[in-house]
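Just the one chain here, the form predicted together with the partner chain, laid out as structure tokens.
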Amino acid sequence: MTPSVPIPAQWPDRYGDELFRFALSRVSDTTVAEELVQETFLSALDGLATFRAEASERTWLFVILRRKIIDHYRRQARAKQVSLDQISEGGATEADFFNLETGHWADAQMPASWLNADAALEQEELHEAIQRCQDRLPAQQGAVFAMRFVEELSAEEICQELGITASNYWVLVHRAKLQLRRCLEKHGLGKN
């Protein structure tokens, strides 16, 4: 049963590897996800007076945990945050899945059918393969994806995280997608 009363010193052993795993699934590093995991003891530890026993120590434990890592992206986009018409980051921009006079898809970059990607993929594979294609994004478009589609956040709150405009959202949502559609075909999806 939770005590009432936080024990600090039972932390690591009582929540650590649920908050570890948590943040692993979300930083792909074991050092910094181990970083993320003191720093919420840390910072709980120095708000242990605005805990309410009433709330679950470890509900508590994850809402710290849950901002440290959103700080996590913020510091990720902005350690090489670049202006709007240098989001490419040496990655691809539109221009590599668009023909330039047309504004349709180039050959080479038609999606393909991902009818049958359940069956051209296990579950865990498919899972390893958008996480590996996630990790490949560019810091700002990684970023900004992860915020949006796995931290579920709103635009207007990850333009205000990161202190960028809603064109500049909106550019580096899609330009993630279509680097990421890319990339999952080039592991296996709609290839069947």
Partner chain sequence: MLRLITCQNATRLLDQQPDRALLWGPRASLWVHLRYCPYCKRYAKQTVLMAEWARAAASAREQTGPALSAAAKERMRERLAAGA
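Alternative state: the form predicted alone, after the form predicted together with the partner chain:
All you get below is the one chain by itself.
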């Protein structure tokens, strides 16, 4: 049973591994995940007097870590931006993928189904490929994508956290999806 009074000296042994795995699943960088867990412990220590035991010590630490991860995404989003044309090898633009009149995928660029990736090994490989491609996104796109599709925050929350407009948010999500698709296809997924 969790004691009602937090014991900071026990946090690393009791919660360190679990917090690290949680952070790593969201940032995919061991050094960053370790730093986030350390920052979580320091913030919890600073705020120990405010702990009211309304939730468990574990839950309280995870709430702090989640805020630290969002702060990480926010810092990442403020990093220097690189345009889609600068990072694409062939210089393709969004116009190469979409029908300009309808805004839908161009026939030649229509995404193929990935339903054949149902075996556990294929799922693991797919997850690793998605993670590698996600890591290659420009910082702001990566932050928006992670906050939306990993943290499952609403568009309004993301805009508020990152200080961006709704239209900017949608552009970033759109470009992130496009970049991920191109990256996954480049690695043999999604094309027949």
